[in-house]
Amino acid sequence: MKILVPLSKVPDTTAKIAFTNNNTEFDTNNVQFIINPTDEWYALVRAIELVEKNGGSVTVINVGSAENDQFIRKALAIGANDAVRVDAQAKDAFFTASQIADYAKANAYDLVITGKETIDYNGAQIGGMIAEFMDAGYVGLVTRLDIEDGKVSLNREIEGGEEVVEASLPLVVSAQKGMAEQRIPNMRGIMQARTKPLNVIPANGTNAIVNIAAYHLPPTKSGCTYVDAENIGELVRLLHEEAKVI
């Protein structure tokens, strides 16, 4: 079985966010970057577990510049067999998904597992777009994934409960919490990652379809207003006249 896991580079959740060039570009100065957590903790780890059980290989793929190689090497240290970097900036979801899908189709991957979304844009678009480009099935927000005799069994959260889905390969899946548990690279994995192949390929001719007009930080939160537990009338008035939620 051949499994492909796309990886995104994102700012650490503790990073202080700022913008430059008249709020049209993200300011990367003094920002610590990491592998997108749902890509690493759930998609990558579950892919490795499936290969450990059923045999095969796990390839990680990233769309980005050479500065991303350090994050790709971490994925190799966790247990991926090899890696690919598409040498281009990830301009938007459409462009990124096109690069990943082209590679997946050309190399006949059975399964593509993405994280459910990146923690910077929270778009949750990549998985569905990859499936469309590949003309493959897609199941999103998956919390469990098992494969037996080429048949895929998945659990996914739906409103008010959980849904059990059966699908055939090839398939694209987006993973969320519950799919797997985070793995920490050990020394043996770190040493092996240095010699595992990381192939750099050019981008295809796809153009991005989205441009960033401007970034804006959320408005500053106002202070809290405390109301005595016995003064329900005042609470209702504040919710109605000031918060305007009732």
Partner chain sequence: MSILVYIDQSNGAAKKASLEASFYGKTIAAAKGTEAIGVYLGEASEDIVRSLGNYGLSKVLHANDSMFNDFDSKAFTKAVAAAAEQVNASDIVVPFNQNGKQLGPRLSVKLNAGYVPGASSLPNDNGQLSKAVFSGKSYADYTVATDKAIIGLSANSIQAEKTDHEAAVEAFSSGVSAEDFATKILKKEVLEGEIPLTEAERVVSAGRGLKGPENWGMIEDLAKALTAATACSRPVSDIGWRPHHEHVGQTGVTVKPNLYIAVGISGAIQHLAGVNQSKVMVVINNDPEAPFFKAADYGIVGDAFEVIPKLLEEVNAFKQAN
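Now that you have shown the form predicted alone, what about the form predicted together with the partner chain?
The text that comes after this line covers the one chain and nothing more.
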């Protein structure tokens, strides 16, 4: 079985968010980047576990520039077999998904596992787009993924609960917490990663169809109004009369 895991690079959770160029660009100065958490901890690790159990291979794919190679090498150190980088700026989700879907189709992948969403643009959309480009099934927000004799069984989060779903391959899923446990690369993995293949391929000619015109920081809060623990009726009054939320 061939599994493809799309990886994105995102600012670390604790990064301070600022903009430049008249609020039209994200300011990357002093920003630490990481592999998007759900991609690394859940999608990648579950893909590796499935291959350890059923055989096959795990390819990681990223749409981005050469500075992303260090993150791709980390995924190889964790246990992916090989890697592909589509050498282009990820202009929008439609563009990015089109690149990944073309690669998946041309190389007959059975399963694509993305992360639930990136922690920078919070789109939760690339997996669904890949699936539609591939004309495959898609299940998002998956917390458990098992494969037995080519039949997929999974759990998916729904509002206030969970569903047990059966699906066939080829399939695209997006992974979230519960699917696997984070793995830390060991020395052997890091050494092996140096010689694992990382193929760089050109982008197809898809155009971006969505743009960001400007960014805004949220309005700063006026500060916390403290209510005395001995006078809790005052909180209820404020929530009703001032905040108007009850």
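Whichever C-alpha set is largest while still superposing within 1.5 Å between the two forms counts as the rigid core. Positions refer to the first chain, counted from 1. None of these values were measured; they are calculated from a predicted model.
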Exercise for the section: With both forms fitted on the core, give yes or no for whether the Cα of Asp12 moves by 2 angstroms or more between the two forms. Expected result: no
Exercise for the section: State yes or no: after fitting on the rigid core, is the Cα displacement of Glu234 between the two forms at least 2 Å? Expected result: yes
